[in-house]
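First comes one chain, alone, set out as structure tokens in the form predicted on its own.
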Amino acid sequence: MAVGADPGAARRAVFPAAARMWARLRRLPLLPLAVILLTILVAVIADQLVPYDPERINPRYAERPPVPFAGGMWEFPLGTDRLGRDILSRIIMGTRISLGVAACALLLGSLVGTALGIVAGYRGGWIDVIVMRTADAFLAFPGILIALVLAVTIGPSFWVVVAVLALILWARFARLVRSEVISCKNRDFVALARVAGAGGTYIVFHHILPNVINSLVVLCTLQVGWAIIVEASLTFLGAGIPPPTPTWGGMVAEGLNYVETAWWISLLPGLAIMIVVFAYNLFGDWVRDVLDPHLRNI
């Protein structure tokens, strides 16, 4: 009696690369991700969502609840702060501010790590003893110390904030960078293109750099919620982006002193800087999980 064939396994065996590619979808979560695009969202067209002016001062509307509580008000469904500014507008706005930060942090962070860490691991010698060494003095710094200090010398602001989570991050890429550089250069395909003639320039950008885009990309997404805790903390003990400027660190350290009496103030920052870091990290493993391949199991 003839065994008839599995249509799902020749299937699979025309197409591996697209049967792995869609075992791996269909693990991601789904819930990180839509939270990451709504803030994303949220941040771009923060001026078209929010429903006042977010450093509006309002006394007559002053600490109102939010609607589920007696003295709430639809007008401001999240509440109001102790100057009556509606607490809606101003997470809205912040969202902007801590994504904005953490893009701006990241960018710069990774563009000096990732060129640091090339040519430390490149060329090697004493070009790269000094590379790692001070990458390791800006790792073992603490990176509030720094922006104390740069907020009494310069005042705090937006800058300063994405300077000094740049001079912390650099290092953590330079280092990434330095050792995945280091592993790809004693490849065959590597030593194939000297043989062929090819210049140090030429190895590193066709050869070497799209082997850590991969690692890049995991390292990325995994810090971006770490950035995000950083600001807000930093606005927190008043190093960070000044008021009147909303944002969710600022918030929380603004409504620290009437948690008895109105408690939102700080709690609804509070809960959208837990939500937004917990879904960039869900994501960041997943994108590591997919990435990396020591850690695939398809």
Contents of the next structure:
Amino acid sequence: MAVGADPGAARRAVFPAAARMWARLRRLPLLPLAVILLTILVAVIADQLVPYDPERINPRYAERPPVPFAGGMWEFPLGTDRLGRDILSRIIMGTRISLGVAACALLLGSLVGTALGIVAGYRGGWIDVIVMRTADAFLAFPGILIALVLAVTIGPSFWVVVAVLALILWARFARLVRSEVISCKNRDFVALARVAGAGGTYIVFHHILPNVINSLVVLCTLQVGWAIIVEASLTFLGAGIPPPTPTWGGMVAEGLNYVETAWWISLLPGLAIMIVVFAYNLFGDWVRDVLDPHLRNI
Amino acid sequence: MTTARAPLIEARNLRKYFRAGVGLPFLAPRAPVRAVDDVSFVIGAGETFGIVGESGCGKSTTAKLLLLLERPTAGTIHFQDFDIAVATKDELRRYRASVQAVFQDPWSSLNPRMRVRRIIAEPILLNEPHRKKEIPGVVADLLRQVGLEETMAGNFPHEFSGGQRQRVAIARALALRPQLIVLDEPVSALDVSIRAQIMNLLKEIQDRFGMSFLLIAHNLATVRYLAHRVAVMYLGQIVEQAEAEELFTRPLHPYTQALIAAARLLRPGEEPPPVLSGDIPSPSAPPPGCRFSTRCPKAFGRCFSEAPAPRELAPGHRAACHLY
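The block above covers the form predicted on its own; next, return the form predicted together with its partner chain.
After this comes the whole thing, all chains and molecules, with the earlier chain placed first.
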């Protein structure tokens, strides 16, 4: 019997949605997911993980290369920098800064952007015009410039970087959410909710937000990589998180002058940035394909 | 053959003009689109009132006016003993609970993120929150009424076919036991094989609960099968209105005649009927005189200058045409 031959076929016929979900799960990008989970874990327990205080200076062991190279020693598996600080410890601590900045900026940017996007899309009219033109202005404004100005005027800090990222991120979120809200609010189920006597707040929370949340998750995951890169760039330029706090961007900058003799100082944190950003982008692509295939263009 | 039914809802001289585009300074304002232009009708209790017409004739806008999704530019809607325009909050609440809707596209009318239970119960939750405890029983009962399994209450809309989704939409419309259900093209998005099932379901429901239907459709067969009385709309106006059988067997207005002729199946070898030429004129600049005069095969001098008023030409049969 056909059913007996393939028990899975019967199950798929009964639960087509479950079967589809399983097919997507099987394409889960395991390597990027592993990198993401590992970095999150490292960021959380960085204090327990670091072999040395990442800010401790130790001139005796300055400019040691990573282990496989001549002069490398197992005490410092990834080598040391100009001041003899352990690069492994600094990369581990830098993970916390990079992910922390990205998480704070995304939280702030997505909350503000979603709220404004919903108001603009749902209410329309002059509110929409004001919110969206402001968003356009923020998107057009060079973020690096804002960061440099802020760094000069109020001094560089963790929260300045978060603020600069959020200033750009909210506009991206507002734009996406607004367009989703507009396409959603014209669907018949919203009209039917109004026929049944629902008010604006009810419709936003029960009909519009649940239909926008997927796109929000997708945009969030895709923006993590961007936020990490921008934080690293700002710090690299000296407009980000000030030394001696270990950050990936800052480490790349510190090693820049010695690339010919001590390449590892810049290269290793650079690799860390690359691997993590790659992982988030690949994972974000997968999340987008699963949750919201029509968002291919963001 | 006039209706002896008590009137449930009456629309008098309804108009809905949409402003066209954004008004720019220094430019002459563009003429508004007259989607609904002086439409009057009565729907009796327990009656199905059909409105037919080509797309763009204003039939869906009329439905939206009754559903309070659009505000009329002019005219009144009377429901039972009150006028919607000046109704108190309480009367409006009563009206909203008494008038429900089923729309054309069952893929758009069910929120993809809500379970069927919640979709069906939403009108109850919004209007009669004190009945929250009864909801599982009520939903199960409604699902049975529309021919679905009670166990489907926990499913999401994407797990249903088009016909099943339309049944869910009907169950939701029934949740408050309304007195009027506005059916805006309820079967035109469905496969032909499913249409008859849904039409029969609608008939059964009306027999069982005795509510009125306002049926909006472009398909004459649907209207003929379901409606007791029919109005034909053209360019924002009702050109003819009569009992369904009367209208389909003795159409008076040339537009109605053309619609019926165009929808009839031809026998092999039969000459096709003359087809209406030209497009519907723009609803923002309707022709002077009779609106149908630009396409009417029987138009004569007066038709191009003087708009015909609707007159009762036979008992219960009104048409707006200079021919009679």
